[in-house]
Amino acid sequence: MGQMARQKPGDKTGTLIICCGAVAREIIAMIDANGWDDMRVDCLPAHLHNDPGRIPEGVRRKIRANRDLCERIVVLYSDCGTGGQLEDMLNEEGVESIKGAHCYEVFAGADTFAAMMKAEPGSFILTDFLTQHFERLVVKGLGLDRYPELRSTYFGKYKKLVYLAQSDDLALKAKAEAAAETLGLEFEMRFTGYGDFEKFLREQRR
(Lines of atoms letter the chains of each structure in order from A and count residues from 1; the text may use other names and numbers.)
(Lines give C-alpha, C1' and ligand atoms only; values in the text may rest on other atoms or scores of the structure.)
Protein backbone atom coordinates (compact mmCIF):
# COMPACT_ATOMS: atom_id res chain seq x y z
CA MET A 1 0.00 0.00 0.00
CA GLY A 2 1.44 3.36 -0.96
CA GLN A 3 1.29 6.81 0.51
CA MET A 4 -2.09 8.37 1.17
CA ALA A 5 -1.28 12.08 1.18
CA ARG A 6 -3.48 14.87 2.45
CA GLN A 7 -1.16 17.77 1.75
CA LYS A 8 -0.79 19.89 -1.33
CA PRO A 9 2.71 19.89 -2.84
CA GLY A 10 4.91 22.34 -0.98
CA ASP A 11 2.68 22.47 2.08
CA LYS A 12 4.94 22.00 5.11
CA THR A 13 2.27 22.19 7.79
CA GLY A 14 0.30 19.55 9.60
CA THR A 15 1.00 16.16 11.13
CA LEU A 16 2.22 13.03 9.38
CA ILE A 17 0.96 9.74 10.78
CA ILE A 18 3.09 6.70 9.97
CA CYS A 19 1.28 3.41 10.42
CA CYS A 20 0.92 -0.16 9.22
CA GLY A 21 -1.03 -0.87 6.07
CA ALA A 22 -3.25 -3.19 8.11
CA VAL A 23 -4.73 -0.21 9.98
CA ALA A 24 -4.31 2.59 7.42
CA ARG A 25 -7.90 2.36 6.15
CA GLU A 26 -9.25 2.71 9.67
CA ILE A 27 -6.90 5.57 10.54
CA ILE A 28 -7.95 7.50 7.43
CA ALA A 29 -11.64 6.87 8.18
CA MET A 30 -11.10 8.12 11.73
CA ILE A 31 -9.35 11.28 10.51
CA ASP A 32 -12.14 11.94 8.03
CA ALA A 33 -14.86 11.33 10.63
CA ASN A 34 -13.25 13.85 13.01
CA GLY A 35 -12.45 16.44 10.35
CA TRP A 36 -8.74 16.42 11.17
CA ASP A 37 -7.71 17.93 7.85
CA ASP A 38 -4.26 18.87 9.10
CA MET A 39 -3.28 15.19 9.28
CA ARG A 40 -2.07 12.90 6.52
CA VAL A 41 -1.25 9.20 6.53
CA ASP A 42 1.68 7.25 5.16
CA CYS A 43 1.97 3.52 5.71
CA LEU A 44 4.29 0.56 5.38
CA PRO A 45 3.07 -2.69 3.77
CA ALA A 46 1.01 -4.91 6.08
CA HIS A 47 3.06 -7.98 5.11
CA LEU A 48 5.99 -6.67 7.16
CA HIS A 49 4.28 -8.31 10.13
CA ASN A 50 5.72 -11.52 8.70
CA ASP A 51 9.20 -10.01 9.03
CA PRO A 52 8.98 -7.54 11.95
CA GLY A 53 12.73 -7.00 12.04
CA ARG A 54 12.29 -4.81 8.95
CA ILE A 55 9.69 -2.53 10.55
CA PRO A 56 12.02 -0.20 12.53
CA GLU A 57 14.18 0.77 9.56
CA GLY A 58 11.14 1.04 7.32
CA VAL A 59 9.59 3.51 9.74
CA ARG A 60 12.91 5.35 10.11
CA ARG A 61 13.13 5.87 6.34
CA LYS A 62 9.67 7.41 6.28
CA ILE A 63 10.51 9.68 9.21
CA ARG A 64 13.65 10.98 7.53
CA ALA A 65 11.98 11.36 4.14
CA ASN A 66 9.18 13.47 5.63
CA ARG A 67 10.81 15.36 8.50
CA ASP A 68 11.13 18.58 6.49
CA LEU A 69 7.66 18.29 4.96
CA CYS A 70 5.50 18.60 8.06
CA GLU A 71 5.40 20.20 11.47
CA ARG A 72 5.13 16.94 13.36
CA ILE A 73 5.42 13.18 12.89
CA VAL A 74 3.72 10.57 15.05
CA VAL A 75 3.87 6.79 14.68
CA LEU A 76 0.84 4.55 15.12
CA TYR A 77 2.80 1.32 15.21
CA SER A 78 2.80 -0.58 18.49
CA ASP A 79 5.74 -2.94 19.12
CA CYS A 80 4.39 -5.39 16.51
CA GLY A 81 6.90 -8.12 17.23
CA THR A 82 10.04 -5.98 17.02
CA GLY A 83 11.10 -6.84 20.56
CA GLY A 84 11.63 -3.21 21.56
CA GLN A 85 13.70 -2.33 18.48
CA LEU A 86 11.02 0.00 17.12
CA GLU A 87 10.84 1.92 20.41
CA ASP A 88 14.64 2.23 20.51
CA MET A 89 14.71 3.63 16.99
CA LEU A 90 11.92 6.12 17.73
CA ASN A 91 13.79 7.34 20.79
CA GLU A 92 16.84 7.90 18.58
CA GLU A 93 14.74 9.87 16.09
CA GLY A 94 12.82 11.77 18.77
CA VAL A 95 9.41 10.69 17.45
CA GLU A 96 6.44 9.83 19.64
CA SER A 97 4.44 6.66 19.10
CA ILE A 98 1.45 4.84 20.47
CA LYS A 99 2.14 2.19 23.10
CA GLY A 100 1.08 -1.43 23.11
CA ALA A 101 2.18 -4.87 22.02
CA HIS A 102 0.09 -5.06 18.84
CA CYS A 103 -2.94 -3.54 17.13
CA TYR A 104 -5.33 -5.99 18.80
CA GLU A 105 -4.38 -4.53 22.17
CA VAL A 106 -4.62 -0.96 20.85
CA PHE A 107 -8.06 -1.49 19.34
CA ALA A 108 -9.48 -3.27 22.39
CA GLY A 109 -7.60 -1.34 25.07
CA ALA A 110 -4.82 -2.93 27.12
CA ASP A 111 -6.94 -3.84 30.16
CA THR A 112 -9.80 -5.22 28.09
CA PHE A 113 -7.48 -7.26 25.91
CA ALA A 114 -5.64 -8.69 28.91
CA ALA A 115 -8.94 -9.68 30.54
CA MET A 116 -10.12 -11.23 27.30
CA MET A 117 -6.97 -13.34 26.97
CA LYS A 118 -7.15 -14.37 30.62
CA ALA A 119 -10.74 -15.50 30.18
CA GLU A 120 -9.90 -17.51 27.05
CA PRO A 121 -6.23 -17.81 26.07
CA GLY A 122 -7.22 -19.88 23.06
CA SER A 123 -8.66 -16.92 21.17
CA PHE A 124 -7.86 -16.23 17.53
CA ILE A 125 -8.28 -12.52 16.76
CA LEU A 126 -9.59 -10.82 13.65
CA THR A 127 -9.84 -7.10 12.93
CA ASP A 128 -11.73 -5.49 10.04
CA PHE A 129 -8.60 -5.76 7.88
CA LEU A 130 -8.00 -9.42 8.70
CA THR A 131 -11.67 -10.22 8.19
CA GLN A 132 -11.67 -8.57 4.77
CA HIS A 133 -8.56 -10.51 3.75
CA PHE A 134 -9.17 -13.74 5.67
CA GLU A 135 -9.26 -15.93 2.57
CA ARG A 136 -5.96 -14.58 1.22
CA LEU A 137 -4.04 -14.20 4.49
CA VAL A 138 -5.28 -17.17 6.49
CA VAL A 139 -6.85 -19.78 4.24
CA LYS A 140 -4.48 -19.44 1.29
CA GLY A 141 -1.62 -18.01 3.33
CA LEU A 142 -1.53 -21.09 5.56
CA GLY A 143 -2.30 -23.49 2.73
CA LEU A 144 -5.67 -24.55 4.15
CA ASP A 145 -7.23 -24.37 0.70
CA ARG A 146 -4.82 -27.09 -0.47
CA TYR A 147 -4.34 -29.01 2.76
CA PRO A 148 -7.48 -28.62 4.88
CA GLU A 149 -6.19 -31.26 7.27
CA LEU A 150 -3.73 -28.63 8.53
CA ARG A 151 -6.58 -26.83 10.24
CA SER A 152 -6.25 -28.99 13.35
CA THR A 153 -2.48 -28.47 13.35
CA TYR A 154 -2.75 -24.69 13.26
CA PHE A 155 -5.95 -24.17 15.21
CA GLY A 156 -6.44 -27.29 17.29
CA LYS A 157 -5.66 -25.47 20.53
CA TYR A 158 -7.85 -22.48 19.77
CA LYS A 159 -11.42 -22.42 21.05
CA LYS A 160 -12.80 -19.08 19.97
CA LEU A 161 -12.54 -16.57 17.15
CA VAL A 162 -12.93 -13.03 18.45
CA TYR A 163 -13.79 -10.38 15.89
CA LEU A 164 -12.66 -6.95 17.11
CA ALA A 165 -14.86 -4.79 14.90
CA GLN A 166 -13.86 -1.26 13.99
CA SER A 167 -17.00 -0.64 11.95
CA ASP A 168 -20.64 -1.57 12.28
CA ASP A 169 -20.67 -3.49 9.00
CA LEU A 170 -23.05 -6.44 8.76
CA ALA A 171 -21.24 -7.83 5.72
CA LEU A 172 -17.95 -7.92 7.62
CA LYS A 173 -19.65 -9.52 10.60
CA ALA A 174 -21.00 -12.23 8.29
CA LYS A 175 -17.47 -12.78 6.91
CA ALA A 176 -16.07 -13.07 10.42
CA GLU A 177 -18.75 -15.60 11.37
CA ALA A 178 -17.94 -17.59 8.24
CA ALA A 179 -14.25 -17.47 9.17
CA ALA A 180 -15.04 -18.91 12.59
CA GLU A 181 -17.02 -21.69 10.95
CA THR A 182 -14.15 -22.39 8.54
CA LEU A 183 -11.76 -22.78 11.45
CA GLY A 184 -14.23 -24.72 13.59
CA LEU A 185 -14.18 -22.11 16.36
CA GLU A 186 -16.79 -20.42 18.53
CA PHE A 187 -17.59 -16.89 17.41
CA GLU A 188 -17.55 -13.70 19.45
CA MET A 189 -17.78 -10.12 18.23
CA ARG A 190 -16.61 -7.11 20.20
CA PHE A 191 -17.14 -3.64 18.79
CA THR A 192 -14.02 -1.57 19.52
CA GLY A 193 -14.31 1.31 17.08
CA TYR A 194 -10.88 2.88 16.70
CA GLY A 195 -10.01 2.21 20.34
CA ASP A 196 -6.80 3.72 21.67
CA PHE A 197 -5.75 4.86 18.19
CA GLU A 198 -8.39 7.58 18.41
CA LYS A 199 -7.61 8.33 22.05
CA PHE A 200 -3.92 8.76 21.22
CA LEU A 201 -4.56 11.13 18.31
CA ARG A 202 -6.98 13.21 20.36
CA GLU A 203 -4.31 13.63 23.01
CA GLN A 204 -1.83 14.77 20.34
CA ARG A 205 -4.18 17.58 19.35
CA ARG A 206 -4.39 19.19 22.80
Given for the second form:
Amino acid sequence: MGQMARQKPGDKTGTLIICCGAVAREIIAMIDANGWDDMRVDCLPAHLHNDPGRIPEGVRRKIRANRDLCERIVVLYSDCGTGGQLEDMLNEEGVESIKGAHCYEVFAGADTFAAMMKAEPGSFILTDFLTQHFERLVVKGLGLDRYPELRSTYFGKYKKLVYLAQSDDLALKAKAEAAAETLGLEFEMRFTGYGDFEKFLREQRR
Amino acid sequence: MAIQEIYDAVMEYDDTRVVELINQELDAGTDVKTILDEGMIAAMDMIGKQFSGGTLFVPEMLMAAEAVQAGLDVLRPHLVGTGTKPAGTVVLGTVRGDLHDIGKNLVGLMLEGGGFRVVDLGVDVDAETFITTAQENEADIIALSSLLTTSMPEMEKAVAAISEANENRNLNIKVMVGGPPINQNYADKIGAHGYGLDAPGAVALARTLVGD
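Show the other one: the form predicted together with the partner chain, since we just had the form predicted alone.
Following is the full complex, with the preceding chain placed first.
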Protein backbone atom coordinates (compact mmCIF):
# COMPACT_ATOMS: atom_id res chain seq x y z
CA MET A 1 0.00 0.00 0.00
CA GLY A 2 1.78 3.10 -1.24
CA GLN A 3 5.13 1.55 -0.54
CA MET A 4 8.20 3.04 -2.14
CA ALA A 5 11.10 1.37 -0.37
CA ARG A 6 14.78 1.50 -1.23
CA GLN A 7 15.34 -1.57 0.85
CA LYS A 8 18.37 -3.68 0.10
CA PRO A 9 17.52 -7.37 0.36
CA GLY A 10 18.71 -8.80 3.65
CA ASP A 11 19.60 -5.42 5.05
CA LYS A 12 18.89 -5.43 8.79
CA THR A 13 20.90 -2.39 9.64
CA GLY A 14 20.74 1.25 8.75
CA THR A 15 17.99 3.79 9.26
CA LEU A 16 14.45 3.51 7.98
CA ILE A 17 12.74 6.78 7.20
CA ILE A 18 8.96 6.65 7.26
CA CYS A 19 7.36 9.58 5.49
CA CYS A 20 4.37 10.79 3.52
CA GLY A 21 4.13 9.93 -0.17
CA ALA A 22 3.84 13.66 -0.84
CA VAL A 23 7.47 14.20 0.18
CA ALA A 24 9.01 10.78 -0.55
CA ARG A 25 10.46 11.75 -3.90
CA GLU A 26 12.22 14.74 -2.36
CA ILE A 27 13.50 12.70 0.59
CA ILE A 28 14.93 10.04 -1.72
CA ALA A 29 16.55 12.69 -3.94
CA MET A 30 18.06 14.31 -0.85
CA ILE A 31 19.43 11.00 0.43
CA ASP A 32 20.90 10.20 -2.98
CA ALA A 33 22.42 13.65 -3.32
CA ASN A 34 24.10 13.31 0.07
CA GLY A 35 25.20 9.72 -0.45
CA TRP A 36 23.46 8.55 2.72
CA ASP A 37 23.45 4.92 1.61
CA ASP A 38 22.54 3.55 5.02
CA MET A 39 19.13 5.22 4.83
CA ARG A 40 16.09 3.82 3.12
CA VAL A 41 12.61 5.22 2.69
CA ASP A 42 9.14 3.78 3.15
CA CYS A 43 6.07 5.91 2.75
CA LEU A 44 2.33 6.00 3.32
CA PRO A 45 0.01 7.17 0.53
CA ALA A 46 -0.11 10.94 0.02
CA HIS A 47 -3.90 10.95 -0.04
CA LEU A 48 -3.94 10.30 3.72
CA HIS A 49 -3.49 14.06 3.99
CA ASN A 50 -7.21 14.22 3.31
CA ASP A 51 -7.89 11.72 6.07
CA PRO A 52 -5.25 12.52 8.71
CA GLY A 53 -6.95 10.43 11.37
CA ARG A 54 -5.56 7.38 9.58
CA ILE A 55 -1.95 8.57 9.62
CA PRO A 56 -0.98 7.57 13.20
CA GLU A 57 -2.06 3.94 12.85
CA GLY A 58 -0.56 3.72 9.37
CA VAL A 59 2.78 4.92 10.68
CA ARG A 60 2.52 2.61 13.70
CA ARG A 61 2.04 -0.37 11.39
CA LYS A 62 5.17 0.61 9.43
CA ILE A 63 7.16 1.00 12.64
CA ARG A 64 6.12 -2.39 13.99
CA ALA A 65 6.68 -4.14 10.67
CA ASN A 66 10.22 -2.75 10.42
CA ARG A 67 11.46 -2.53 13.99
CA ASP A 68 13.45 -5.75 13.74
CA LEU A 69 14.67 -5.05 10.24
CA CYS A 70 16.69 -1.92 10.84
CA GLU A 71 18.90 -0.31 13.39
CA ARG A 72 16.83 2.81 13.71
CA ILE A 73 13.53 4.34 12.58
CA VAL A 74 12.93 8.03 12.02
CA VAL A 75 9.56 9.49 11.06
CA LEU A 76 9.46 12.44 8.69
CA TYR A 77 5.86 13.39 9.34
CA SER A 78 5.04 16.59 11.17
CA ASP A 79 1.65 16.86 12.90
CA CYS A 80 -0.05 16.88 9.49
CA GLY A 81 -3.52 17.55 10.85
CA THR A 82 -3.56 14.69 13.33
CA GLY A 83 -4.20 17.06 16.24
CA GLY A 84 -1.30 15.67 18.29
CA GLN A 85 -2.32 12.03 17.83
CA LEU A 86 0.74 11.21 15.74
CA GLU A 87 3.05 12.63 18.37
CA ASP A 88 1.27 10.66 21.11
CA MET A 89 1.65 7.44 19.12
CA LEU A 90 5.32 8.11 18.40
CA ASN A 91 5.95 8.71 22.09
CA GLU A 92 4.33 5.35 22.83
CA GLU A 93 6.53 3.66 20.24
CA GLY A 94 9.65 5.56 21.27
CA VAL A 95 10.35 6.82 17.77
CA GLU A 96 11.70 10.25 16.94
CA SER A 97 10.10 12.53 14.35
CA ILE A 98 10.54 15.90 12.78
CA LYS A 99 8.65 18.73 14.48
CA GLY A 100 6.27 21.13 12.81
CA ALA A 101 2.67 21.57 11.78
CA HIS A 102 2.91 20.34 8.19
CA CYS A 103 5.35 19.82 5.33
CA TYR A 104 4.93 23.41 4.09
CA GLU A 105 6.32 24.65 7.37
CA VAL A 106 9.15 22.12 7.31
CA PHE A 107 10.14 23.04 3.76
CA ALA A 108 9.95 26.79 4.34
CA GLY A 109 11.23 26.81 7.93
CA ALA A 110 8.89 27.59 10.84
CA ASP A 111 9.77 31.26 11.21
CA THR A 112 9.67 31.97 7.50
CA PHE A 113 6.37 30.16 7.10
CA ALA A 114 4.82 32.01 10.05
CA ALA A 115 5.98 35.36 8.66
CA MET A 116 4.68 34.46 5.22
CA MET A 117 1.24 33.56 6.55
CA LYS A 118 1.14 36.63 8.76
CA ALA A 119 1.91 38.83 5.77
CA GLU A 120 -0.82 37.17 3.71
CA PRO A 121 -3.12 34.75 5.58
CA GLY A 122 -4.90 34.08 2.30
CA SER A 123 -1.97 32.12 0.87
CA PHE A 124 -2.62 28.82 -0.87
CA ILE A 125 0.51 26.68 -0.87
CA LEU A 126 1.89 24.32 -3.49
CA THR A 127 5.01 22.19 -3.21
CA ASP A 128 6.75 20.36 -6.06
CA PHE A 129 4.54 17.33 -5.42
CA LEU A 130 1.32 19.32 -5.38
CA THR A 131 2.36 21.25 -8.45
CA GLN A 132 3.20 18.06 -10.30
CA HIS A 133 -0.18 16.57 -9.40
CA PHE A 134 -2.23 19.77 -9.34
CA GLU A 135 -4.76 18.55 -11.88
CA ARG A 136 -5.44 15.27 -10.08
CA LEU A 137 -5.22 16.44 -6.46
CA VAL A 138 -6.63 19.95 -6.65
CA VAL A 139 -8.73 20.34 -9.80
CA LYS A 140 -10.24 16.85 -9.85
CA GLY A 141 -9.86 16.28 -6.11
CA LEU A 142 -11.98 19.30 -5.30
CA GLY A 143 -14.41 18.59 -8.13
CA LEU A 144 -13.51 21.76 -10.04
CA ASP A 145 -13.48 19.81 -13.29
CA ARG A 146 -17.13 18.87 -12.71
CA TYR A 147 -18.27 22.04 -10.93
CA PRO A 148 -16.05 24.96 -11.96
CA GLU A 149 -18.50 27.30 -10.20
CA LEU A 150 -17.12 26.01 -6.89
CA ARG A 151 -13.85 27.85 -7.51
CA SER A 152 -14.99 30.90 -5.59
CA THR A 153 -16.37 28.70 -2.81
CA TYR A 154 -12.99 27.05 -2.31
CA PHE A 155 -10.64 29.88 -3.18
CA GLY A 156 -12.65 33.06 -2.68
CA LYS A 157 -10.78 33.83 0.56
CA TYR A 158 -7.33 33.23 -0.94
CA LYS A 159 -5.32 36.05 -2.47
CA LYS A 160 -2.10 34.39 -3.48
CA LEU A 161 -0.67 31.05 -4.56
CA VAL A 162 2.75 30.50 -3.06
CA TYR A 163 4.84 27.85 -4.76
CA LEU A 164 7.41 26.49 -2.31
CA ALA A 165 9.90 25.00 -4.75
CA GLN A 166 12.11 22.11 -3.76
CA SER A 167 13.77 21.89 -7.15
CA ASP A 168 14.97 24.47 -9.64
CA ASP A 169 12.72 23.26 -12.42
CA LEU A 170 11.38 25.75 -14.95
CA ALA A 171 8.68 23.36 -16.17
CA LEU A 172 7.33 22.99 -12.64
CA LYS A 173 7.46 26.73 -12.14
CA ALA A 174 5.39 27.17 -15.30
CA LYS A 175 2.89 24.60 -14.02
CA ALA A 176 2.62 26.44 -10.70
CA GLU A 177 2.07 29.73 -12.51
CA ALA A 178 -0.63 28.12 -14.62
CA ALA A 179 -2.22 26.74 -11.43
CA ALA A 180 -2.35 30.25 -9.96
CA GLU A 181 -4.01 31.48 -13.12
CA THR A 182 -6.54 28.63 -13.02
CA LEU A 183 -7.44 29.57 -9.45
CA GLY A 184 -7.43 33.30 -10.14
CA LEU A 185 -4.67 34.00 -7.60
CA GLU A 186 -1.49 36.05 -7.59
CA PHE A 187 1.65 33.99 -7.98
CA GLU A 188 4.72 33.88 -5.82
CA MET A 189 7.59 31.42 -5.88
CA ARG A 190 9.97 30.77 -3.01
CA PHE A 191 12.81 28.33 -3.41
CA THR A 192 13.10 26.24 -0.23
CA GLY A 193 15.15 23.25 -1.30
CA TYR A 194 14.60 20.45 1.22
CA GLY A 195 14.38 22.96 4.08
CA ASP A 196 14.30 21.54 7.58
CA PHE A 197 13.98 17.97 6.30
CA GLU A 198 17.64 18.05 5.34
CA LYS A 199 18.68 19.84 8.51
CA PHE A 200 16.82 17.27 10.62
CA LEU A 201 18.38 14.27 8.88
CA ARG A 202 21.84 15.77 9.17
CA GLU A 203 21.27 16.14 12.91
CA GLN A 204 20.12 12.53 13.10
CA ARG A 205 23.36 11.35 11.53
CA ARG A 206 25.58 13.01 14.13
CA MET B 1 -45.98 16.94 -6.05
CA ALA B 2 -44.16 20.27 -6.36
CA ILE B 3 -42.61 19.74 -2.93
CA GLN B 4 -41.06 16.55 -4.30
CA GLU B 5 -39.72 18.65 -7.20
CA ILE B 6 -38.02 20.99 -4.72
CA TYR B 7 -36.45 17.96 -3.08
CA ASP B 8 -35.33 16.67 -6.49
CA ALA B 9 -33.93 20.06 -7.52
CA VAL B 10 -31.76 20.17 -4.37
CA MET B 11 -30.55 16.66 -5.07
CA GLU B 12 -29.70 17.79 -8.62
CA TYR B 13 -27.85 20.87 -7.27
CA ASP B 14 -30.08 23.16 -9.33
CA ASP B 15 -30.27 26.37 -7.29
CA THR B 16 -32.17 28.31 -9.96
CA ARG B 17 -34.87 25.66 -10.10
CA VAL B 18 -35.07 25.47 -6.29
CA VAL B 19 -35.78 29.21 -6.08
CA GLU B 20 -38.29 29.05 -8.92
CA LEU B 21 -40.19 26.15 -7.36
CA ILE B 22 -40.24 27.66 -3.88
CA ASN B 23 -41.61 30.92 -5.24
CA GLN B 24 -44.31 28.97 -7.06
CA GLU B 25 -45.25 27.16 -3.86
CA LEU B 26 -45.33 30.38 -1.85
CA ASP B 27 -47.53 32.02 -4.49
CA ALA B 28 -49.84 29.01 -4.33
CA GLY B 29 -50.15 29.47 -0.58
CA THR B 30 -48.31 26.32 0.48
CA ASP B 31 -47.33 26.32 4.15
CA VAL B 32 -43.77 27.62 4.58
CA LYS B 33 -42.97 24.95 7.15
CA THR B 34 -44.12 22.22 4.76
CA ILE B 35 -41.80 23.54 2.04
CA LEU B 36 -38.95 23.69 4.50
CA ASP B 37 -39.51 20.32 6.16
CA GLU B 38 -40.58 18.18 3.23
CA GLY B 39 -38.59 19.85 0.46
CA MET B 40 -35.42 21.33 1.89
CA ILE B 41 -34.77 19.54 5.19
CA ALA B 42 -35.68 16.15 3.77
CA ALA B 43 -33.19 16.71 0.94
CA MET B 44 -30.53 17.93 3.34
CA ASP B 45 -31.04 14.89 5.57
CA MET B 46 -30.54 12.64 2.56
CA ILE B 47 -27.45 14.59 1.51
CA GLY B 48 -26.09 14.29 5.05
CA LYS B 49 -26.72 10.55 5.10
CA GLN B 50 -25.06 10.05 1.72
CA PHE B 51 -22.08 12.15 2.78
CA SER B 52 -21.67 10.32 6.08
CA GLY B 53 -22.10 7.02 4.25
CA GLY B 54 -19.34 7.88 1.81
CA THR B 55 -21.54 7.83 -1.29
CA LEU B 56 -21.52 11.60 -1.79
CA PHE B 57 -18.40 13.72 -1.64
CA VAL B 58 -17.44 17.24 -0.66
CA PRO B 59 -17.92 18.85 -4.12
CA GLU B 60 -21.39 17.37 -4.45
CA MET B 61 -22.24 18.35 -0.90
CA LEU B 62 -21.13 21.91 -1.60
CA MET B 63 -23.22 22.05 -4.75
CA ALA B 64 -26.26 20.80 -2.86
CA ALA B 65 -25.52 23.26 -0.07
CA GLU B 66 -25.54 26.15 -2.53
CA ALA B 67 -28.93 25.03 -3.82
CA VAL B 68 -30.22 24.81 -0.25
CA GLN B 69 -28.76 28.21 0.58
CA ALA B 70 -30.56 29.75 -2.39
CA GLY B 71 -33.81 28.20 -1.20
CA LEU B 72 -33.32 29.27 2.41
CA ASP B 73 -32.66 32.83 1.29
CA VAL B 74 -36.14 32.86 -0.24
CA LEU B 75 -37.81 31.11 2.70
CA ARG B 76 -36.13 32.94 5.58
CA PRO B 77 -38.32 36.11 5.57
CA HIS B 78 -41.45 33.94 5.44
CA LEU B 79 -40.23 31.73 8.27
CA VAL B 80 -39.85 34.73 10.54
CA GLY B 81 -43.51 35.49 9.92
CA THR B 82 -44.64 32.03 11.05
CA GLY B 83 -43.30 32.59 14.56
CA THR B 84 -41.76 29.11 14.55
CA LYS B 85 -39.53 28.73 17.60
CA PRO B 86 -35.98 27.77 16.63
CA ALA B 87 -34.38 24.64 18.07
CA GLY B 88 -31.75 26.92 19.56
CA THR B 89 -29.37 29.72 18.66
CA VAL B 90 -25.83 29.01 17.51
CA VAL B 91 -23.09 31.60 17.10
CA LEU B 92 -20.71 30.25 14.52
CA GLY B 93 -17.32 31.28 13.19
CA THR B 94 -13.77 30.36 12.22
CA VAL B 95 -11.25 31.17 14.92
CA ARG B 96 -8.75 34.02 14.80
CA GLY B 97 -5.91 33.62 12.32
CA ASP B 98 -7.86 31.28 10.05
CA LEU B 99 -9.67 32.40 6.89
CA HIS B 100 -11.19 29.06 5.91
CA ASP B 101 -14.94 28.86 5.83
CA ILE B 102 -16.15 26.01 3.65
CA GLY B 103 -16.71 23.58 6.52
CA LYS B 104 -18.11 26.32 8.71
CA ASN B 105 -20.56 27.38 6.00
CA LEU B 106 -21.74 23.83 5.55
CA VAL B 107 -22.29 23.47 9.27
CA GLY B 108 -24.19 26.76 9.36
CA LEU B 109 -26.39 25.69 6.52
CA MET B 110 -27.13 22.29 8.00
CA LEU B 111 -27.87 23.86 11.38
CA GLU B 112 -30.23 26.35 9.83
CA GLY B 113 -31.90 23.62 7.84
CA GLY B 114 -32.13 21.66 11.09
CA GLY B 115 -34.20 24.40 12.69
CA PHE B 116 -31.50 26.38 14.51
CA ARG B 117 -31.09 30.12 14.36
CA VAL B 118 -27.53 30.74 13.20
CA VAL B 119 -25.47 33.88 13.73
CA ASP B 120 -22.48 33.50 11.43
CA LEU B 121 -19.55 35.73 12.37
CA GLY B 122 -17.44 34.68 9.39
CA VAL B 123 -13.71 34.05 9.61
CA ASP B 124 -10.79 35.25 11.73
CA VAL B 125 -13.02 35.83 14.78
CA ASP B 126 -11.57 36.56 18.21
CA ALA B 127 -12.85 35.03 21.44
CA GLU B 128 -14.46 38.17 22.84
CA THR B 129 -16.50 38.71 19.67
CA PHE B 130 -17.85 35.16 19.98
CA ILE B 131 -18.81 35.77 23.60
CA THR B 132 -20.42 39.19 23.24
CA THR B 133 -22.36 38.09 20.17
CA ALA B 134 -23.57 35.01 22.01
CA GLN B 135 -24.66 37.19 24.93
CA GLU B 136 -26.46 39.67 22.69
CA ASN B 137 -28.28 36.87 20.89
CA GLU B 138 -28.92 34.76 23.99
CA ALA B 139 -27.19 31.91 22.17
CA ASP B 140 -27.20 28.34 23.44
CA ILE B 141 -24.06 27.31 21.59
CA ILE B 142 -20.87 28.79 20.20
CA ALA B 143 -19.49 26.69 17.34
CA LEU B 144 -15.79 27.13 16.58
CA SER B 145 -14.20 26.05 13.32
CA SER B 146 -10.54 25.73 12.36
CA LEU B 147 -8.79 24.32 9.33
CA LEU B 148 -5.21 25.23 10.08
CA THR B 149 -3.15 23.32 12.60
CA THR B 150 -1.54 26.65 13.34
CA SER B 151 -4.85 28.20 14.38
CA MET B 152 -5.71 25.41 16.82
CA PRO B 153 -4.16 27.29 19.77
CA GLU B 154 -6.64 30.10 19.05
CA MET B 155 -9.44 27.58 19.38
CA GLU B 156 -8.08 26.52 22.76
CA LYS B 157 -7.89 30.18 23.86
CA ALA B 158 -11.47 30.80 22.72
CA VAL B 159 -12.79 27.76 24.61
CA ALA B 160 -10.97 28.92 27.75
CA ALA B 161 -12.36 32.45 27.37
CA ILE B 162 -15.92 31.15 26.91
CA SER B 163 -15.54 28.92 29.94
CA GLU B 164 -14.33 31.89 31.97
CA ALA B 165 -17.22 34.03 30.67
CA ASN B 166 -19.69 31.31 31.69
CA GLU B 167 -18.37 31.55 35.25
CA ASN B 168 -17.80 35.28 35.56
CA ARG B 169 -20.74 36.58 33.55
CA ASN B 170 -23.25 33.99 34.71
CA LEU B 171 -23.71 32.50 31.24
CA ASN B 172 -24.47 28.96 30.16
CA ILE B 173 -23.07 28.76 26.65
CA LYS B 174 -22.03 25.38 25.31
CA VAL B 175 -19.02 25.17 22.96
CA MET B 176 -18.74 22.79 20.05
CA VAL B 177 -15.66 22.53 17.85
CA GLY B 178 -14.82 21.07 14.48
CA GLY B 179 -12.54 21.19 11.46
CA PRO B 180 -10.09 18.87 9.71
CA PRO B 181 -7.29 18.97 12.31
CA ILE B 182 -9.71 18.68 15.25
CA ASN B 183 -10.65 15.39 16.86
CA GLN B 184 -12.49 14.18 19.95
CA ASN B 185 -9.28 13.93 21.99
CA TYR B 186 -8.38 17.51 21.21
CA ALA B 187 -11.92 18.70 21.95
CA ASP B 188 -11.77 16.93 25.33
CA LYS B 189 -8.31 18.28 26.04
CA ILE B 190 -9.30 21.93 25.51
CA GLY B 191 -12.58 21.52 27.41
CA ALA B 192 -15.12 21.84 24.59
CA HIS B 193 -18.57 20.40 25.26
CA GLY B 194 -18.59 18.52 21.99
CA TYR B 195 -16.87 17.73 18.70
CA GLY B 196 -18.60 17.49 15.34
CA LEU B 197 -16.91 15.14 12.90
CA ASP B 198 -18.75 16.62 9.92
CA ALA B 199 -21.68 18.91 9.13
CA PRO B 200 -24.42 16.32 9.76
CA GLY B 201 -22.60 15.30 12.94
CA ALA B 202 -22.52 18.92 14.06
CA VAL B 203 -26.30 19.18 13.77
CA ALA B 204 -26.80 16.01 15.81
CA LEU B 205 -24.37 17.34 18.41
CA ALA B 206 -26.12 20.72 18.58
CA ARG B 207 -29.43 18.97 19.16
CA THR B 208 -27.86 17.00 22.01
CA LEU B 209 -26.31 20.10 23.53
CA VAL B 210 -29.61 21.97 23.63
CA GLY B 211 -31.28 18.89 25.06
CA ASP B 212 -33.52 18.21 22.08
